[in-house]
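Single chain ahead, by itself, as C-alpha cells, in the form predicted on its own.
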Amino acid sequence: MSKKTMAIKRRTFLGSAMGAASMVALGAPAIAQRKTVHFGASLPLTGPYEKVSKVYKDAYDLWTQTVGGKVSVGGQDADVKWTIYDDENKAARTAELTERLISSDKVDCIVGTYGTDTVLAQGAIARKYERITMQAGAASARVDEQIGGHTTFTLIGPSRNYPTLAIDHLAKQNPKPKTMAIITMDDPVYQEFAAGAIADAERHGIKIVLNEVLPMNTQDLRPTVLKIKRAGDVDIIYNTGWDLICIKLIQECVALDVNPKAIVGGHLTTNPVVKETLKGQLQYIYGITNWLPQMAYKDKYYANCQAFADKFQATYNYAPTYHAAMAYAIPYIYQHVIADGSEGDPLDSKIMRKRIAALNNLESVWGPIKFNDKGRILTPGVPVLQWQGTDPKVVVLAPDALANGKDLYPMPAFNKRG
C-alpha cells in the first residue's frame, strides 16, 4: 500500500471517528468525570432542637452507609461526602453557612435545615445563587410562600394538617369531648398548628376554653398547667410543642392532679427521651406521627420501614422517629434524580429541579414521593397514636387503614392507676 492511500485511509477514518462523536454528543451530551458528589447541610446541632438534630445527622449518615458511600451520576461512579455545620437555630447564621456551603464548599446538593426561619434564610440564599434545596425541617405555609418549589422541596405535610386527623378521632368518642385547651409555642409554625387545631375543633363544636402561647425557650410548664386547672372540665389538652414540652406537661398534670378526659402529647411522642423520662406515666397519652415502622412502605434497599427501623436502631442503638425516615428519603431523592445523564449534567440545578418535580409516587421508605407546585409533598394526614399498656408502646388508631387497636378513653386520673 502506497504512504498516499495510506494517508487518505486515516484521513478518512479520523473523519469518520470526529463525526461519530459529534453525533454521540449531539445524542447525549457529554458529562463531565465527577469523583464526588458533596452534599451540604447545616443543622441546629445545639440548642432546643439538639436532640432532633442527632436523628436527622444519623439519618444521613445510614443513608451514605446503606450506599456504601457511593452513588452514580449520569452512569459514572461517584464518591459521597458530606459537609455538616451547627446553625444554632439562628437564621443568620443559616444564611452564612449556607453562602459558604455553595461558595466554598462548592457543594452539588443542598439540605435543609431545621425550624422555619432557618430554612426560609436558607432557600433565601439558595434563591440568590438560583440552586434548589430540600427540606424536611418546616411544615409551614411560609415556605410553601416564599420558597416553594422555585427553590425549596418539602417531605414534610402542612401544619395546618397536623391536628385534623386527632381531633377527628376524638370528636367521635363517648362522651363526646366538649371542650379543649391548647399549648401553643410561639413561632409561625406551632401558630400554624394550634390555628388548624381550633378550626377542626369549632368544625366539630368542641370550645376552646384555652390558648396559651409560650415562649420558645418555656422549661416551667407549671404555671401553663395551673391556668387549665382553673379554666374548669377541660376534656382535652392539646400540645403543639415538642418533646420536652409534652414531657414537662404530663410531669405537671400529674403533680397538680389535672386529669382531662385525653392528652395530646403533640407530634414528638415517638421521640425515645419522651418514654425514658415519663415511664408509665406516658399510658394512654394520644400523639401523631408521620411514620412508624409498621407501615409498608419501602425503597431500593430496604424491603419494609421495619427493616429500615430495625438497621436504625442496631446502628445507632435508639429507634428512629419520623424524622429519620424522612431525613433519610432526602438524599435517597437526590440519588434518585442524579442517576440519568440523559439531559446533561444530572447535578445542574435545573435538571434536578425539574425531575424532582416529575416524580410521581417514587417509592421510599418515608413513603410515596410526589410533591405539588409549590414543592410540598402530597400526604393523606397525620397517624394518630395512643400510647397504651403499664410499660406503655404505640397503638395505631387512625387512620383505618392503618389502625391496630381500640382507644382507651377515657383517660383515668393518674392517682387512680395501678
Given for the second form:
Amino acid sequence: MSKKTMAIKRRTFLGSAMGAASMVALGAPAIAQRKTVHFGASLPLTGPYEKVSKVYKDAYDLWTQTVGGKVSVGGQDADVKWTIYDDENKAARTAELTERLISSDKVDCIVGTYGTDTVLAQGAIARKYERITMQAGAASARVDEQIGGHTTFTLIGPSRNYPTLAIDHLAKQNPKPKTMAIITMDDPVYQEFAAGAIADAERHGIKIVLNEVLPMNTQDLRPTVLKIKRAGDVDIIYNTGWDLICIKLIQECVALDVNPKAIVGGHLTTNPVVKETLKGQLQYIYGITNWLPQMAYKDKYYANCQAFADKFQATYNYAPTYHAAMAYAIPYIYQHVIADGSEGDPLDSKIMRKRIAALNNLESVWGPIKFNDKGRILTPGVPVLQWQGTDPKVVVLAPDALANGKDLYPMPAFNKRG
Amino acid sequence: MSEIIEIIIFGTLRGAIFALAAFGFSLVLGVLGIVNFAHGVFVVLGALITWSLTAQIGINIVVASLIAAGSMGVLGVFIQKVFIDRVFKLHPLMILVQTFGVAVVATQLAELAWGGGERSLKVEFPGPALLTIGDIYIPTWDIVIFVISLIAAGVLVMIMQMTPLGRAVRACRDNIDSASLVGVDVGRVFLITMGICGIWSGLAGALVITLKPTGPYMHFFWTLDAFLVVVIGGMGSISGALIGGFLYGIINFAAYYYLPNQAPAIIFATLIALLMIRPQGLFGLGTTVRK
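How about the form predicted together with its partner chain, since we already have the form predicted on its own?
Everything in the complex follows now, all chains and molecules, and the chain you saw is the first one.
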C-alpha cells in the first residue's frame, strides 16, 4: 500500500470520524434536551361512545402508571405528559383538536381517537403536518385506503375479518346451521362487518334469509325480531352491532320466543353492561372478541394478559374490555420505537414511521405487533367465545390454540331453561 | 294477514307507552301553549330514578315507580316556577330556548349521576311470560304496561273532567284571559299542569326502563316522540294523546318493520301529510290559528 493511498485513507477515516462525531454532537443535544414526551389524543368522551372512551382513557393512564411516568427517548429519560380532548365523536371537532394538538400543544406522539369518521378527520390533519398517528378504534377499510401506512397505523384488524372465525366455527356444528339472519347497522364499518359475515356464510353454504340494515339511532328491535321470527327457520342470528343492540336483540328474542340454534351477540358481548343487563339470558350466546384476559400475550411489564387485567381491575374497579389492552398498547409501541436514538431524533415522524412499519411481532398484551403495508395490524382472526352457565362466564371456543371449552349447541329455547 | 295483525298489536302496545309519555306534553302545550323541550328529561329521569331505587337500593318497583313519578312532578313544578314562569310573557322563542337549556343542563347532571350509558331493569313478572292469541305471542309484561297506561289515561281524564282542578285547567286551556276573569288562579294552574306533566311522564319513564335500556342522552327522542303523538292526536286532549300514541306506535312499528333504514323519513312524511289534511290533529281541541 503506497503512502499516498494510506494518507487518503487516513484522511477519509479522520474525516468520516469527525463527521460522525459532529452528527452525534449535533444530534445528541436534540435528544438530550427532551425533558418530556408529550402524548396527545382526542376521544369521544361525551356522547354515545362515552363508556368506551373511558376505557381508552384509563388504559392510557394505566400505561403511564406502569412506566412510572417516564420513558426513554434515545437513551435519555423523559417525563410522560398527556393532553386528551373531548372530540364529542364529531369529525370537524376532531380535526380542530388535532390541529391544536400539533400546532399549539406541540405533542410528540399522536394517539388515535375512536370511530371511522373521526379517525379519518384526525388522519387528514396529521397528514397535512406529515405526522403519524396510531389509532385503535377504526376497523373500516376506508382508513387503510385513505391514510393507512403513511399517516396512520391501526391496532385493530379489519372489520371484514371480524366474523370469519365465528362463522367457520358455527358451520362445523352439528346439526349444521343452514340459514342466517344478520343485523347490520347503517354505518360503513358495520356494513363491511356484515358483508364479511355474508361472504363467510355463503362460503359454507349457509343461506342468508334476512339482512336487516338498521339506522344507527335505532331504539327498538322488536320490529326486527318479529321480522326474523316471520322469516321462518333461522338457525343463526348474527348481530354486527354494538353492546346495546345485542342487549335489545336478546331481550326481544326472549319476549317473542325466538329461538335460533345460535345467536352471535357481536364483538362487544364482554362489555360489562351486557351481562349486568341480561344476567342469565346471556347463557348460550356466542360472541367474538379481539382480546381476553385468558390469552397468553405478554409485554415487558405484564407476564400475561391476566396480570394486565388484574392490574386494570384493581386500579379502575372494572374489568377491562379488549379496548383496554389495545389502547394500552398504543403508547407502549411508541415507547418501544422512541427508545432507540441511533438513527437521529427518535421523535421525528419519519423515523417513527419507519420503525413502526418495521416492527416484527413486538410482544405486547394486545398480541404480537406487526403491520401490513397499509398500516393495519396483522391478526389471525377474531376469537370466538360463548357465555356458559347460569351465572354466565366466557368460554373460548376458537381458535383451537385459545379454546378452553366446548360449545353448547344448539341453544335451548329461552322459555325451556327453568 | 297475520303479519299486519301482529304489527297492529305490537304497534299498539308500544303506542301505549308513547301515549303515557305524551299526556303531559299535550296538556302543557294545550294549557300553557308552550313546546317544552325539556319534556323528555322527565321520561329519562323517571326511568333512571326508578332504576336507582330498584336496582341499587332494592325498593319494590311499584313503590320506586311512584317515587320516581312524584319526583318528576316536583321537578315539573320547579321548572315552571323557577324558569318558565319568568319568561312566560316574553317572546315564545325565549321559552323554547330556556326549556332547551334546561334539557341540556339536566342531561349533563344526569350523566354525572348515572353516567352516559344506558340502564335497564328486568322485571320478574309472576305468571306466564307470554300470552298467545292464535299463533301470535305477546309478552305479558307489555300487556301489563298497556293496562297501566290505560289506567293512567283514565285517571287523568277523571281529574280533568270531574274535579275543580280539572275544570280550572280546562278553562285555562280554552281561554286564559276568560279563566283569569272568572277568578281562576292561572299561575297556580300552570304550576299544577307542569306537575301533572312531570308525574305522568315520570311514570312513563319508570315503565320504559323495564322494556329497553335507557340513558340520559335519549331525552330528545322522547320529546320528539311526544311531540309527534300530539301532532297526530291533537293538543290538549288526553283521549287524543291516547289514540295518537296508538297510531304513532303502529306507524312507527310498521315503518321499522318494512323499511327500517327509511323509517324516520316515512314517519315524518306521514306526519307532514297528516298536518296538511288535519292540522289540529285527530282530536285537537285548540285552534290552529296563530295566537
